[in-house]
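Heads up, the chain below is alone and in the form predicted on its own; it's given as structure tokens.
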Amino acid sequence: MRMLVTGAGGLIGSEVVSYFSGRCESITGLDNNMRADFFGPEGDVRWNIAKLETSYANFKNRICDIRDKDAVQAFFREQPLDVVVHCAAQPSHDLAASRPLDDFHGGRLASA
């Protein structure tokens, strides 16, 4: 099975990809550390994410914003996949009122 994981350098996203990654024939993840824009280096995943590809060698992160509908569309047509996980989610409400079109519009790529 090759899965696709989004948000994986998160909580959830990186806890699917340990738990699968025994199950898995290949597991690439999507994530564009906006955690560390929004909370700054105390939220930054990368960390996380060099942690997942040393574990798990069946594991590789893609630098990309699922926002950015050219990108995603370009990744799904180079990589044939058999399952995806979507665990990419707005990491704060409260930055989120002050912020709400981060939600919606692509293009501003966090420290990756």
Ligand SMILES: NC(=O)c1ccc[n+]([C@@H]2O[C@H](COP(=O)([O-])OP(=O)(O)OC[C@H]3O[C@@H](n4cnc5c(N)ncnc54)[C@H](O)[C@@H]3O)[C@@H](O)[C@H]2O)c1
Given for the second form:
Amino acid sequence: MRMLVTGAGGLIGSEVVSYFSGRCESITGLDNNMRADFFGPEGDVRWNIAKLETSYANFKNRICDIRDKDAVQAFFREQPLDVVVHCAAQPSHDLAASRPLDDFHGGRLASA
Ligand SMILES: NC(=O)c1ccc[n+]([C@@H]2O[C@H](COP(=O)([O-])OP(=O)(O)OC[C@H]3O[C@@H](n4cnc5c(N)ncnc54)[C@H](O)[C@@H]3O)[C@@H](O)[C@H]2O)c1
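Since the one above is the form predicted on its own, can you give the form predicted in complex with this ligand too?
Once more the chain from above appears, this time first in line as the rest of the complex follows.
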């Protein structure tokens, strides 16, 4: 089974990677560290992505904004997949109220 996990560096996504790493042929993450843009340095998930890549030889993250339709479509064309687990998100309701358009519009590349 070849799996895609969006938001692989986040709380839910990284647990999905850990759980399925031994059950999948390959797992690809799509995570652009947007969490650092939302929450500042304390939200930076690069350490978690690096830990997953070190721990699981069949896991690799790709830096990609999931709101970038062209990049996501190109990824789907190039990489055969069996399962997608979609965990990339902006998880704070309060933040969503103050940045309402960010959840819908791409173009911003967080520090990656
Ligand atoms: N944590 C919980 O207890 C919980 C409970 C129920 C539902 N959820 C839902 O699950 C989802 C994930 O929550 P979480 O707690 O794992 O959040 P999280 O912030 O820990 O993880 C989200 C990940 O997505 C990445 N991301 C965000 N926007 C992105 C984009 N545009 N492109 C690529 N990557 C992007 C972030 O960098 C981050 O690593 C949310 O929808 C949340 O509401 C979470």
